[in-house]
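Consider the single chain below, provided in structure tokens and representing the form predicted alone.
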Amino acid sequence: MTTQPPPHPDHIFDGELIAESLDRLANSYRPRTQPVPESPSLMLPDSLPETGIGDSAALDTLAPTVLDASAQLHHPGYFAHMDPPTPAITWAASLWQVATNQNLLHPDAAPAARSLTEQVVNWLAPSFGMSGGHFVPGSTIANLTALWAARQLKQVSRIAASEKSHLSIRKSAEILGLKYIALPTNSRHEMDISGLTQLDRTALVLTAGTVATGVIDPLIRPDDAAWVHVDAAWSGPLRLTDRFTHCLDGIETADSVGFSAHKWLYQPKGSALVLFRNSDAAHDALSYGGSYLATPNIGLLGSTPAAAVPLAAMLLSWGRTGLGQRIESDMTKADQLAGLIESDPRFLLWGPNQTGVVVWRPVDAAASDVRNRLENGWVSLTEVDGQTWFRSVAANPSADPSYLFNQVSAAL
């Protein structure tokens, strides 16, 4: 009988050190009541180690950097950026991912993973209208991908969407060698497209809730539209609510779709999804082969790691229902917050909340001098027709939009 030899040690369950990280993220993980420098300094070596120090010593050097001087994405008081405190089910579930490393270009390095995916994406395509499509690290990616299937099966020759969509919509036109048009905006900064003609040539891009002020374009297909994708990075998950999926009505016309992960669905970075009408011809165009590989490489990348892994854990946990409730609970906490702007002369309000979003500025002070002096509360800051304004985004579930709201009028 032929006995294995044991893994390498450094490559086995070590339940200690897990604990031991643990720990101190737990230590950590508590709301912080001191501010953290905005360049906070890096007590790590200036070059190389030749020889390291061990596993535990490691973990010691990091933990200022990694645990202590982060982002508080899970303070009551932050109401900032479209980026939301991970839910605990994702944790197990990434390190499950991490520790078994699968990679989806090969069914030898992912013989379940693969299948696992595939499924991921069936569950949440038939809410945007779609057949299917595939995971990328985020919406930059998707609308490439997008946009590279418009170029492969309909021959356009040029973008058109709003001035105010995403910079990943133009960056994909000098990829993709196609010329981009802005179209201008109304006064809500949502897209007219009156003055484009021609379409049989275009592929346009409606955006689903713009990165400034949350605003959703009319999501109505041109009859003679060559291809018409929706940049739904941040309010794509909307669609699987119950109280607000009405907001996205028409996106199910459109060719293809992406939305971020890691933003309303509560995912660790580097989880988004680009779905297909057809997904069938837009991964047959996208498709490449190789000779060491058993299946086609569809799309941009090529090891991919197993993002669906915490996504179908937390799906699982929740369910579409618990998913939803928790969308919605973050929506009723930006009209909360709205109201309080508006009941309070000190402050203006943009506009009323429409994805979450919520845009305000003090009336006699500068907003950035007023976000300097915050110290437990965090706002973004906004360019909005000149002027800055704070930018207030719903993705963290622990926001507390009065605790919010009384830090900003503290510091006024």
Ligand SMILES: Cc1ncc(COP(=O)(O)O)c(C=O)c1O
Given for the second form:
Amino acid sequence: MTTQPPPHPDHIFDGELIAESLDRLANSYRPRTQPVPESPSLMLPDSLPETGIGDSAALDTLAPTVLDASAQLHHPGYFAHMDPPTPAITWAASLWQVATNQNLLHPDAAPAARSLTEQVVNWLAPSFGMSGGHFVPGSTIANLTALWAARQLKQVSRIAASEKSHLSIRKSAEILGLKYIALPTNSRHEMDISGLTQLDRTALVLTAGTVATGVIDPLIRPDDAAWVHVDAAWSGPLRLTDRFTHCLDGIETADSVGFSAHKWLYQPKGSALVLFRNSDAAHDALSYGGSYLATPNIGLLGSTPAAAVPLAAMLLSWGRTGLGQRIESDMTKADQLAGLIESDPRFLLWGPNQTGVVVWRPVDAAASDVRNRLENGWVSLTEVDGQTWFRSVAANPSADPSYLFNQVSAAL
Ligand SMILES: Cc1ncc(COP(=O)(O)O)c(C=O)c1O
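For comparison with the form predicted alone, would you give the structure of this protein in the form predicted together with this ligand?
After this comes the whole thing, all chains and molecules, with the earlier chain placed first.
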């Protein structure tokens, strides 16, 4: 019997190195005494080093940039972008994902990860009335993939979407060679499709949670629309809650739905789903064979990471109810912040909290000036109807609305 040769030293299990990296991470998680400068200085050499410095020294070199100078998404003041802090269960599972490095493109390079991924899609798709779909790196790619399917299956010649839709819809139209029509919105930023006729060659995009104000378009499918896609990049996970699932009623009539797991499903970046009502037909339309492939390659990506692994771990750990409660708790934080704003005459609230996006501004000061005076970027800025507003997105379960509100008040 031949004995199995050991792996290359770079690829042995090195628990000490991982422990070292975890110590560094733990340190960076402690409350900071200094705010991170806007442009932290890189500790990296100016050019590619000729000679390596070794694993530990590499971590030492990177830690001040990667860990200590990063935005702390879990900070109680962080109520800014659609970027959640990731729960520890996703770090643990991501380590497994990266260490095993399965490639969904090849069944033999991902014998179990392909089925696991399909299972996670099957857990989620029915809540949206969809039959299946696949993982993509973000909603930008989800939108492009869905509209590509619309072009292949229904020969659509144009894409119509709200003027408040995400720029990825315009990008998709350009890439796919389709005409783009921007539809007007009402004063609440909801799309008005009354002027649109002859939808038999049109892919209509409904936005569930606009990027600027979090508003949901009426999720109503016109009878004659060739294809309806719902861009639920941010608010899609509301469908998995008990209290807010109704906000997305009508989504099940769409032909395709996209949402980003790296937004309100608290996943590491690079995790989103595109789902189809008839996923067999959509996948067939987006399927390519190749001499080096054992099974056809579906969708835009070639090599594909098993982003479902950290998501599966989190969903198993929390269950649908636990996930829903966390999202509902984020919504409560958004309501609390909106309440504080409404009760203080120094601030103006743009509109009610619909999907955890609170848009507000100081009455007597420029929002951008006030934000610049905050020690950290704890609110994001958004242009609404020609004016700059704060945008506070409830993506951080550790956010403290009172803390943030007091900090912003002090910066007036
Ligand atoms: C409505 C909407 N669609 C699409 C996107 C793009 O998503 P991603 O950043 O995951 O590509 C965003 C991002 O904020 C969004 O808000």
